[in-house]
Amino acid sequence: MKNAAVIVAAGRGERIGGSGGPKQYRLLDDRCVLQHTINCFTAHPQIDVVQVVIHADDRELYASHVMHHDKLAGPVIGGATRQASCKAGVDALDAGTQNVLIHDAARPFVSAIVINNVLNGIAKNTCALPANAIADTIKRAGSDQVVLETVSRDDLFLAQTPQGFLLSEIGAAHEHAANESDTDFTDDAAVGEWAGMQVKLVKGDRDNFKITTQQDLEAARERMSGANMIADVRTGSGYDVHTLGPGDGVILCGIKIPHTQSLQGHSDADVGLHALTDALLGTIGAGDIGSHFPPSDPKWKGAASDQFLAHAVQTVQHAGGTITNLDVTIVCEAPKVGPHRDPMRNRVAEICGIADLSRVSVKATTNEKIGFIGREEGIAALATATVCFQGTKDV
C-alpha cells in the first residue's frame, strides 16, 4: 500500500490583507507556513510521497522557501479554482498509490493522530473526513445583520483538511466533474458525495486551524513561539534476555542466524524485537511488553516477536508519535552479529515503517566472557528508542 498526501497550495489568500505575499509562503518561526505544513506530511511513517500544487506564478517563491525532502515530489501547478487545482494534484500521482490525502497548505498545525486517523477511516466508496462538533451557537442573519433564527447545532460539524480517498476514485470523481463543468465544489469531500462516495466522519483537532486572516497569522505565530514551551521529543530504553537451549539457530532482530543453540522463550525469544518493543512502549508511558503479550496467555506461544513491534509502533503513532531513531544493542559471545546487521536493521525498519535506514541501529558486543552470557547461556539486547510529538510542550 502507498499512501500519498496532496497539499493545494495554489491560491492567493487575498483575505490575509498586507504586503507579505500568499499566506502560504508567509513565516512561521524561521519557516513558512507551507514548508510546516510539508513537514507534518514527510514526518509521517505511513506517507510515502506529498505533492504540492502551486500558483503558476510562485515557482521562484516556491524554491526559495521549501527545503528538498526525499519524499517531497516536484511541484505541480494548479488551476484557476481549488477543484481544479486539487485534481491537478491527483493527476500527477503515480498509479502504484493507493490512498491519498488532500491537505490545505494554509493548516500547519495538523497531528500525526489526525493523518493516522484519516487514513484509517479511508475503505472502498468512502471517504474520510476530519471534522469537530460544532460548540458555539448559530445564528441565521439576513442581509441587514439582523438575527433571523437560531439553528440547532445538532449533527452539524466543521470540517477540516487531509481529506482522505483511494486515489482510483477520487480521480475519477474529480475527472467526471471536469468533465460536466461543475465547478463549484468546496472540498473534495463534496466532489466524492456528488459521486456518490460515502463521507465518513472521523475525529478532527482544534488546533488544526486554517490561517485565512492577519489574525490567524499571528495566532499561529504565537503558538510556534511560545517563551515556555519546548519540543516535545521523548525517549524510552528497553532490556531483554533470553536463556539458550537445544536448537539449530537465534532469531534476532527478525532474522533468523544459524547457530548450534536456540534462545528459550515463550514466544520466538527474539531478545532484539523485545527490548525495542519496550523501549518504544516507554516513550508514552504504556507499560512493557509483558502488559500487552502477557507470557501466560497461550495464544502467544511460539509468536513471532515482529507483532509485538508493530503492535509498540501502532501505539506510539496513535498517540501522536514519530519515531526518529531505534538503537539495539545485542550482547553475546556466539554467533557473530556482524554479518546479519544490515539484514537486521532492513527488517527493523520494514516492521516499523522507517524509510530512512540511518535511523535505526543495530550494534553488537561479547560480554568478555563473564557471566551467563560470557558462559553462552543466554543472550541480551538493550534498546533505546527516540520519538517526536508534533509541535511543543509546556514545561
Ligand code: CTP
Contents of the next structure:
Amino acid sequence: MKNAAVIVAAGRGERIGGSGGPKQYRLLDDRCVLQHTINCFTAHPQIDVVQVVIHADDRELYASHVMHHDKLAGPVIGGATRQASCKAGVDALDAGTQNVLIHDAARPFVSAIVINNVLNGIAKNTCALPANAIADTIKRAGSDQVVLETVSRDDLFLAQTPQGFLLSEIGAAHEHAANESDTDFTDDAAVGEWAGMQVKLVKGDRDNFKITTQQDLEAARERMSGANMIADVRTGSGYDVHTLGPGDGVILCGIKIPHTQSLQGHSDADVGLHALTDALLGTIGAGDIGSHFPPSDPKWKGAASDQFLAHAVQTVQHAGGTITNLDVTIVCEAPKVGPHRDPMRNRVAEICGIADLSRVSVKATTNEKIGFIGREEGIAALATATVCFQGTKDV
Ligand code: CTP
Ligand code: MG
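Could the form predicted together with the ligand be shown next, to go alongside the form predicted alone?
Full complex below, order starting with the chain above.
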C-alpha cells in the first residue's frame, strides 16, 4: 500500500497583497511556507511520496527555497485554477499509488493527527474531508449588508485539506471534470462529490488554517516563533542517606513508621524529605539543603524536615516555578515502606501544596542485602523533581 501527498502550490496569492511574491515562498522563520508544509508530509511515517505542483514562473523560487528529501518527487507545473493544478499533481503520481492526500501549500500547520484521520477515512467510493464545526453565529445578508436571516450552524462545517481519496477514483473524477467546461471546483472533495463519491467528514484542526491574508501570514510567523522556543521544564535530582541507630521507628516522607531502629541525624533524619528538598533546589540551581540549613546550626537540631521541603517549595515558587512532579525512591531492607506509601504521598503533596496526587510518587526498593543498606546500617533516598516555568524560553 502506497500513500502519496499532492501539495498544490501554483497559486498567485493575490489576496495576501504586498510585493513579497507568492505566499507559499514567503518566510515563516528561516524557511518558507511551502518547505514547512512539505515537512509535515515527509516526516509522516505513512506518507511515501510527496508531489508538489508549482507555477511555471516559480521554478527558480522552488529550487532556491525547497530542500531535497528522499520522499520528495520533482515538481510538476500546475494550471490556471486550483482544480487544474490538483489534476496535474494527481496525474503525475505512479499508477501503483493507492491513496492520495491533496493539500494546500498555504496550510503549513497540518498535524500528523489530521493526516492520520484523513488516511483512516478513505474507503471505496468515499473521500475523507477534514472539517471543523463553526463556533460563530451565521447570518445571511443582502448586498446592502442588512441581515436577511440567521442560519443554523448545526449542520455547517468548515472544510480543510488534506482531502483523501483512492487515486484511481479521484484520478477518474478529475479527468471527467476537466472535460466539463462549466466546472471550477475550489476543493477536491467537491470534485469527488460531483462524481458521485460519498464525502466523509473527519476531525480537522483549527491550527491547520490556510494563509490567505497578510494577517494570516503574521499569525503563522508568530506561531512558528513559538514553535522554535522550548518549553521551560526543568528537572532536579536529590540524594540523601542517614545511619540507623537505637530507637523505635523511622520518619520517612513525614510519616513515622514503627521499627526496631531509628534514623540518626541532626534533624529528624527524614531521608525522603531531604532528597526531595535537594531535587527541588536543583531545578533552579539554588544550592543544596546544607547551604540553606547548615547542620552546624543548633537551630535545626531535631527539627522536623517538612520545613526544609516547604522552604524549597517556596524558593522554587518565588523563582516562578510550578511543581509538576515529585518522585522519591527509598532504599532500605526494613521497615516495609509499601503499607505507608499513600500516607507518605499525601504528606508530601500537603507540604508542597500539590492537589493532584498522581504528581507525587513514592517508591521503595531493598538493596538486596548488599553494602551498608543491606546490613541495615542506614537508609538512602533518591528523588527527582520536575518544575515548569511560565511560557517558553530560549536557552
Ligand atoms: N493553487 C494552485 N493553483 C492555482 C490556484 C491555487 O496550486 N491555480 C493552490 C495555492 O498555491 C494554494 C492552494 O491552491 O496553496 C489554495 O489556494 P488559495 O489559498 O486560493 O491560494 P492562491 O490562489 O495562491 O491565493 P489567492 O486566491 O489569494 O490568489
Ligand atoms: Mg485562490
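Residue numbers count along the first chain shown, from 1. In this text, rigid core is short for the largest set of C-alphas that superpose within 1.5 Å between two forms. In this text the structure is predicted, and so the values were computed from the model without any measurement.
- Once both forms are fitted on their rigid core, the CA atom of Leu158 lies less than 2 Å apart between the two forms.
- Relative to the superposed core, Thr213 undergoes a Cα shift smaller than 2 Å between the two forms.
- After superposing the rigid core, the Cα of Gly374 is displaced by 2 Å or more between the two forms.
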